[in-house]
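Next up is one chain by itself, shown in structure tokens, the form predicted on its own.
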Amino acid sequence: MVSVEARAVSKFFKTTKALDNVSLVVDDGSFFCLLGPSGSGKTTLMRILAGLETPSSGRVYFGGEDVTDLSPSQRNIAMVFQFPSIYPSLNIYENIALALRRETSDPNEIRERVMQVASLLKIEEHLNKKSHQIDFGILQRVSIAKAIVRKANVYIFDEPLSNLDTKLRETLRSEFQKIHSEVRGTFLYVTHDQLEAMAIADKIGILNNGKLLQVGSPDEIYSQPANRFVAYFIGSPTINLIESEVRLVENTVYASVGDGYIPLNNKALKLFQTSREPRKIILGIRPHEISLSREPLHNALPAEVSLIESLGTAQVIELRNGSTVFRCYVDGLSDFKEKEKVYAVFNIEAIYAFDPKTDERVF
């Protein structure tokens, strides 16, 4: 396993600029996610890294090693692709241990790293039929193993998951993070589903439009989003994004929601306590951060219920003030209705502010 790096790599299709002067650093044995909608430049930045793509401009750089102009296998890259890879004449075993004919001829030795790979991905009982005998899950399993049976510098996993249902997305996802400390191998994995990369991740990348946003832990892009668009794609309900102005009164400053405004922090004081005029901001607070009353309190913005969403075990209140819609997050079965007035609490401490014209994060 290796550290991979990408210096200032620019690709061009034509006249499409598919990515944008991108540099980051994959850690020797880290698992590290490339995560961005389609058409983000994730999958393009990925085939780079695997040498399957040559940069218009920039160099890729493995251990320290400038790898740019070598094929994948002078790379030593074991992939796994959305579709399972297998050959349908040769049975489960057969498939799996092909992958290991180059590096050793040892039957012992072949039998011995099959069944240990097998018993990670749990398909030992697998290994005897043929691909037509067993389910695409077990089949994209066998791909699995297929990869990361061999000694491989880097294990690239491009959107594995996607094609399959709901249930098997999730029993996989669980199994990622063990399977990554039994190889100890440096993972990267492409994604657009940001809560299977900040679930298994210990970095993630965002992209968006070929342009590198930010890398961090899950806990950093969740927390500390670098722009508008992180903060958005980030988390689950949606972040409320809500146009609003920012005025200084009487050494406090509020923030606009609707017809009415919300005081903020100590951050937004230092930051605008010598504005003398109102500033526009795009004002950010996730639906988990915001509680409802039906008494008013201090500092509590009055609104009315427009919608509410039920999650089983929980549910997502959309609120109106004025011309602005913000949603909540209520733990339980609440028993709001409708049209119903109501107090919504906005935790002043998990704000965010955004500039309207850069996107990029203010507080």
Second form
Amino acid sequence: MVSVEARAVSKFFKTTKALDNVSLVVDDGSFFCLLGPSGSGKTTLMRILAGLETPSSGRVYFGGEDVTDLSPSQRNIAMVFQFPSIYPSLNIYENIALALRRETSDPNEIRERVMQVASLLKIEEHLNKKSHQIDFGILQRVSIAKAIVRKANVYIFDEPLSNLDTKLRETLRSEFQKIHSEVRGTFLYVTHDQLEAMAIADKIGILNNGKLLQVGSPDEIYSQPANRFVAYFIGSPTINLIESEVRLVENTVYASVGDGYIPLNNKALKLFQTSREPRKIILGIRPHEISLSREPLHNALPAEVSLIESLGTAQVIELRNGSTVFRCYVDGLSDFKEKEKVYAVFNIEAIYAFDPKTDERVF
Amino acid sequence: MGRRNLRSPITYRAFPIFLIIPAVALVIFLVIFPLIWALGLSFYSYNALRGDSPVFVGLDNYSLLLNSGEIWRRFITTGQFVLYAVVLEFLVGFALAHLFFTKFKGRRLAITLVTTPLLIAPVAVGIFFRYIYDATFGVFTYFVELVTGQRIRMLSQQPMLAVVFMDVWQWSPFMMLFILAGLEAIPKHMLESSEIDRLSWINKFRYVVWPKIKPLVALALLFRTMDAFRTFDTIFTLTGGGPGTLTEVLSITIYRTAFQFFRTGEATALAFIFLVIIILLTNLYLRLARRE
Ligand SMILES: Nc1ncnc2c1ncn2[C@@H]1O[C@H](COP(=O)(O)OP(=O)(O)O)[C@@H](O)[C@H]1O
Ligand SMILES: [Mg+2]
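Can I have the other form now, the form predicted together with the partner chain, not the form predicted on its own?
Below: every chain and molecule of the assembly, starting with the one above.
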């Protein structure tokens, strides 16, 4: 296992810019998750790291060594594609064993290693079957087994679970960390599902429109999003992004929400205390950080309930103040009614502000 | 009006029949009827030139043919031709298909050029190759002399190879198209995954390429074997079956028996033996192909 580095990698397909100056370091033996909406360039980046595609510019390093001009097999990559790639004329056992041919010819070792991954992925009972005899979910497990049975420099998984049904996906997702700790390799894992990424990764990289927007631990990505897109993409229900104006009134910074105002904390004060002019920002606050009350608490924002969405054990309540709509997340089942007048209390320590022009986070 | 008529049950059922009558009639008059007529004729001694009335001889024509060493030698000649030609066509077609599977500039144009021999009339091909093999100014002769230093007279020294090469020239592109179609049908991710799995090229071929091209190769081999077996016009124009009988394949024998010696009954009997062999071959291949 080695560390993986992309240095200023760009990739054009004719005129489409699939990757835009991406630089990335993935530590030796870590579990890195590349997260982004579909079409953002995730597959392209992985294919470049694997050596299936050459970058238009930029270099790729494995363990500090330039591997840009090496083929996938020279780089010693194991990879799982979005679709299972099983050799149809061989049974499952032989498929997994075939991947070991280059590493060992000792039949006992082959047998032992195949059985080990088969039990890790719970496919022992299928080992003697051929690919057309088993269903898609199992086949994808086989693809994973085929990859992790090897001692590769880097293991790449390109949305391995995205074609599976939800239930299967959740089971496999929870197994992935176990797989990582058993294999002890450098894992690069691609997904467009933020829950998947948050659940299994050491580090997450967020890709959008070919640009790597932020790299960090799941916690960092969630609590300190670098910009508006990251904040929007991570977290469920989605963060509220409210067009707002901040102004300084008697040594406190207030931000407008609809027709009302909420106070901001000291971080905001430091930033805005020099400017007398009101300034436009995008206010971000996660639905979990807003609580509701029927009493007109201090600094609470009056609002009207416009929609209640039940999640079973919780509710997402949509509120309206003037023309601004935002949502809040309430644990348990509340007895708020639609059209009811309530007061929303924003956790002011959990408020972000984004620059409306650059989308970068200001605080 | 017409629509209502169509809906009435009788017309509704009769209409399709009505539509295929011309085609069926054509087949019956031009294929089935002559076939049965010929089958009948093969039990008679008959000379179409003399026009005597046919004399019924039962299976005499067949036993005569099957007991004649001459005919068996023709079978061997035909078998050699088919074997050499089809194997070479497979190899050349296979190589060409792999060449054209890699994407390069001008690939489409090159494929078109390579497949043009398929479009040339067989008689023209025969005549071309007479010039190509010509002992004094033939292109082939020239290049062979360039390489080996020897002036070879293909048509008299290596007549079998001469007809085989001609067939290979014309029909390798056919093999190529089939194999290329098979190669194109291999999912890209399977090829990539075999690269990722670090398979040796032989395993890559065995487990990724071959399973995809096998049915198409079988089909192409079937077509080519049947077609090579009944090759007539190219060989007839190039060598006329000669020198002597060295390139006289069965179809030429049938032609000669029927139209040079005018032993019509015998010729039809031979044609029927020929037909049976082709049908057997077809079945054999189809069975092979279906077993996969
Ligand atoms: N082989 C290709 N030819 C042309 N365009 C491509 C090719 N591969 C990817 N693209 C384009 O590059 C962009 C990124 O694609 P991709 O890396 O597959 O995204 P993702 O995996 O995040 O869904 C898309 O706009 C896609 O259309
Ligand atoms: Mg993708």
